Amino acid sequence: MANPLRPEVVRLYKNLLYLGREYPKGSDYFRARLRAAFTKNKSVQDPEQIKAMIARGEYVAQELEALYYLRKYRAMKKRYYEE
C-alpha cells in the first residue's frame, strides 16, 4: 500500500535539495546530510510521525531561506553603506 503522504515528502526533499545549493558549507555537504536524514526515516509508517517530520523539514526550509536573505542583506549593506 502506497503512503498518501509520499508526494508531500518528495516535494519537501526536492525543495530542500534546491535550497541546499547555496548552503555555506557547500552543496555536497548539505546533500549528504539531507540524504542521510531522509534515509534514516524511510521506514517510518505512522502518518502522524510523518506529518511531524514534514513540519520539521518545512521549518528547516524556512530557516534556510532566512539565512539566504540575511546573507543577501549583509552583502547589499556592505556594498552601499560604509560603517
Contents of the next structure:
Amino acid sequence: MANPLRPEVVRLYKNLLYLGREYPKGSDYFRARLRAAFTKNKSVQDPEQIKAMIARGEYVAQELEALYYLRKYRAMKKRYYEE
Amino acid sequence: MSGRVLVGVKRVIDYAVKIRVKADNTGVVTDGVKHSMNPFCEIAVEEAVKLKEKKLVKEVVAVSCGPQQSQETIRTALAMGADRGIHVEVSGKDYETLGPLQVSKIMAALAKKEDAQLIILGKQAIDDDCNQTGQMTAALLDWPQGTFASEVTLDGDKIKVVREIDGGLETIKINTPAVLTADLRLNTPRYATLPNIMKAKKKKIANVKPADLGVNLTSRLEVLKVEDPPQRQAGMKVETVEDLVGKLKEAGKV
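Since the structure above is the form predicted on its own, I would like to see how the form predicted in complex with its partner chain looks, so please show that one next.
All chains and molecules follow, beginning with the one already shown.
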C-alpha cells in the first residue's frame, strides 16, 4: 500500500507494540490482538477513515499509559502508605 | 533561579516482579529478572523535566551508579526529557556493597563538579528501602533538604516545599542550592514512549569512574543473611469465649 498515511500507521503500530510489552495479560496476547485489529482494516483506503482509526489507536495508547501508571501508583500506595 | 539539576536514578528490580531469595541466603535473585527505574526516581525525573519546561532550570542531568545495565535506566530518563546522562560505573563486588553512603558521596562530588543548583532524588528505592541517600547528600554538601516533597515551588532563589509527614503536610522554605527527595504524590511521571526513546539516542551519556571523583566505595556494612519473611500461620476458629481463653492460655499468652 503506497498510501501517504502509511508511515503514520506504521509508527502507531510500533508505538502500540512497544507499549504492549507490559500488558497485564501478556505481551503475546496483546500482540495477537494488535495484529488482528490492524490486518482487519488493511484494505481501507479513505484517508478520513484512516485518520479516524489512527486517532482511535492513539487513544488506546493513552489508555495503556494510564493503566500502567495507575497500576504502579496503586502498588506503591499500598506498599508504602498506611490507610 | 536558572541552572543545572542533577537527578539520581536507580536501576532496581521491577516493582511487579515477585522477589525470590537466593538459595544461599546471600541476597535476592537478580539474574534474568526484569529491572526498571525505581518508581520514586521516575517522579524525581518528571519533576526536574517539569521545572525545565517551565524554564525555571536550564539543564537536567540524569545520574546513575551501577554496572553497564544502568545505562538503560539513564536512557529512560533521557527519553522522559533529561538533557544528558552521567553513568558512574560501579560493578562487581563494589556494586554489591553500594549503598546510600557511597552514592551520596558520588552525588556530592558530581554536584560540585557539574555546578548543580538542585539535586532531586526519589525518596527511597523499592529494593533496599533505605530512604537515606537524599539526606546524606545534603549533609555532605551542607545544603538544605526538602524530603518527602509532595509539592515544589521555586520562589526566586528559595524553594517552597510541601512535605508529607506523619502528622499531615508541612510547608518549608529553603535556600538554594538544595536537595529534594520526591514522594509519591509529587507528580504523575510521563511514560517513556518509543518516539521519545528514539530521540533520546542522540543524547550523550558520559562515563565516569568513582575514583575520578575521588570517592572511596568501601562499605561499613556487611550483609549477613537475606531470608523470606516468616510464612503467615493459618488462623483458628473457636466456638466460645471460654475456648478462646483456653487456647490463649495454652499458647502462653495469658
